[in-house]
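In the block that follows, a single chain appears as structure tokens, in the form predicted alone.
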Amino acid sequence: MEKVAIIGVGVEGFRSAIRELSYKEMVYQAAVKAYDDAQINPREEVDTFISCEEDFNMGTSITDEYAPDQLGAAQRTVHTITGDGIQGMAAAYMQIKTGMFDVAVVEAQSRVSDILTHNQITNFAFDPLYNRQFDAVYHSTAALEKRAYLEYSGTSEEAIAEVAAKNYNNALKNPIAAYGVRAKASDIMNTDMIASPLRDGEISKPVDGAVVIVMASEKVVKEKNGNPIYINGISYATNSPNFDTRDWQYAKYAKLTADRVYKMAGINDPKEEIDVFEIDDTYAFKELQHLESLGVYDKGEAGKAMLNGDLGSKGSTPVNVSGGVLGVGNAHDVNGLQRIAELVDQLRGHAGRRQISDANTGMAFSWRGVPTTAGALAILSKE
């Protein structure tokens, strides 16, 4: 069973708004990047290509049907994961290890500016007989989770305040990050109140971009002779959607990946064996919640990690120097790949201001966002 690794990245966009670019050239950009960067040609040496999209997101029907020209994949074997970036990673990662294929490219994209009114298309992801009705919206729904995990943890709010704070904060390091600022967790306390107690400084807010990702067996890494960042684990889960019957306080979808990937890497110990860590924080709460839930930390000792200062930049477990969700913002699908992105930057020594020195092994974890309960993670190594 050969290995697979990651030999080309490119990113594109990561801004409020892209009014320059269409979205098809918002991915060309992406891929060129990635091709380069992989040193290969899409025509002629790639065996797959993995588009992942969710037509409500992007305001366009069948919107997979736009993928095939700017990724140079006309006429050749595509197919759409309706889903985070991450799980399309996991179908590439599969296919590859059939032996069928020995170059795959996954892509995601996010053109949210497009869409009037965001909040209304989210809603249709909810139950249409027992939630929708109730005019129950993402936000809130958040809060019932975030109110659920305080209780069940301990967690102060204050330990979810300095979080957004610090993620906002290594944002201004990241020349991607849409949302970057100098913050103090009494600033995002003093942030008005969206649906009790979430707080507006708390919840991410939408950006355009995209990312491409190319995976290459290990016979290909070897006649590249690149700069390869190897996955050696990766799964993805997904836990009950309905209010009545999913877990409120710990997000079990993120267990469910962990004991599936560490088996596969051979982690005893995350916290320990781990680097650095891009874990989903599309809300500030999140973070902390995904890491106790992922077995990082154990119940309610995140937050007190995060008051020492253990999840900074120069802490024992940094989490989130891209800046995480809330400070790069928040691209729906891509989100997970842009974790990827950041880890492969990280591991290659190309993370600029935002470097962690002697980063060896890193840990992407992505969720779909509210009112779903479905994760991914990737861990990945230099060798």
Second form
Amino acid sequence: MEKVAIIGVGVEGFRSAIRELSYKEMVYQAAVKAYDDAQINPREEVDTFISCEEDFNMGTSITDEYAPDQLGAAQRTVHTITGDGIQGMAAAYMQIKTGMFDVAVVEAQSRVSDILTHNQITNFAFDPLYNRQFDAVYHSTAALEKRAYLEYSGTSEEAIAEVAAKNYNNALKNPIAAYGVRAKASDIMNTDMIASPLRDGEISKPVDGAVVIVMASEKVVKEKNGNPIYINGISYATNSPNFDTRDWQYAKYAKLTADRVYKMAGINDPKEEIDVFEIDDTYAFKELQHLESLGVYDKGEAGKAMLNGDLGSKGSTPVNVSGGVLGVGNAHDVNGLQRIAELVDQLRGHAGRRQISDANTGMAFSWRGVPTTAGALAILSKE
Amino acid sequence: MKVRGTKLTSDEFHNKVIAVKHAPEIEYDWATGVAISKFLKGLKDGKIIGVYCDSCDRTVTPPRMFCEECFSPMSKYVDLPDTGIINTFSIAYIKTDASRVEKPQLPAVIDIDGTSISPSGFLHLLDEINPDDIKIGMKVKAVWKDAIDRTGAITDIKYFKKMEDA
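The form predicted alone done, now the form predicted in complex with the partner chain:
What follows is the entire complex, opening with the chain shown before.
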């Protein structure tokens, strides 16, 4: 079966606000870098373009109409995915696998600074008939989940504070990260309680930014003779949109996705077979909950691994050496592609001070945030 | 014409059907970026600004930071005249709430003089003209707000009117 590879990556951002560029100009900057990396001309050599963006976040209905120009996709084959960038990559993967497309471009962007009432947009994601009326701060929904996870897994608050401190410190070594800072677990524990048991230091903060990824069939990879990173497995899943029927203790969407992706990539023991982990940490507890739901650790073991140092950049299962969503910033639908960009750097050996030695295989898992139960997973490899 | 279906009064529609109402308070503040900022600043100064692409040898307005045809960056900004020709137009008798208006609105796409490879221009309004006299290809000129009232917006041009000498 023909493989699909990533042959180019471009990142613009991440910063708390990119006010000097319009959203189109921001995406253009990322696209130019990705096409230079892939050594392709988008006007002639790309067969399909996919933009990941949402009308409410962009403030324009039918916003996909405005996606092409800044990608070099004017009057070409373009469609949008209203979801995370890894979902966009899955669509590109399938298109290449049909044999009708050799080169695909996937883009995701975040322009939170263009939205004055971001809380209202998030509130708008709640079921309008019987959930939205409480006008609850959306972080409290994450707090409901954190409390259920703590009870179910026996994980300590200290382990969760250590996750946040680790990711803020990791971000200091990542030039694209917005929120790197020297932090200790005790610093996190001393931040304001936002919605018990969730503290401010455990909650990621928004950023603007864009990532563009170029994907190609093996045929093009051979022609280009560049620095390809292969996609060995990719999928996505949703648990339940309903508060009344979803699993609150663990992330069932992560398990559903992992079952498919491990089978696709031939992974039997992710902890042993994968070298670098970029796992959603929109809230610090999610990193541990996701690691357990993805089967990397057993129930209740991820927090212990954190306290043992196993999740650190020198540990046996390094998680979020990029800084994760906490350290890089929450770029919403770009979060998945930010993780992919980190894995490509790591697997190419281009990660500088963050480089994990002998990194051959990596996994990136993204979550769409409150109030969703939607996740997407990709496993990348040098071969 | 007989309308099919079941008639509902406004009171029945809004108050007798079981429904949940929600009015969001959503606000945006879009950064205009490099190119459109120059365009809006130009309008404030009473000028229409375009940009020239070296590799395509064309000038377009409103300006953009990159050429969507060849994907090269563009940075040669040029002052264009505030005249152009009507590319297409309409005579609109209803407002966005579907109510009819006494004086029709006259939306038109104006190709601005000095741009190349037609069409390049923008949507605006026509005025000071009898709607029956409007023709595609008619030469028009911008009517500006007084300098003190201009804010750096497309509405700094009040409308376009037929050029007297055309």
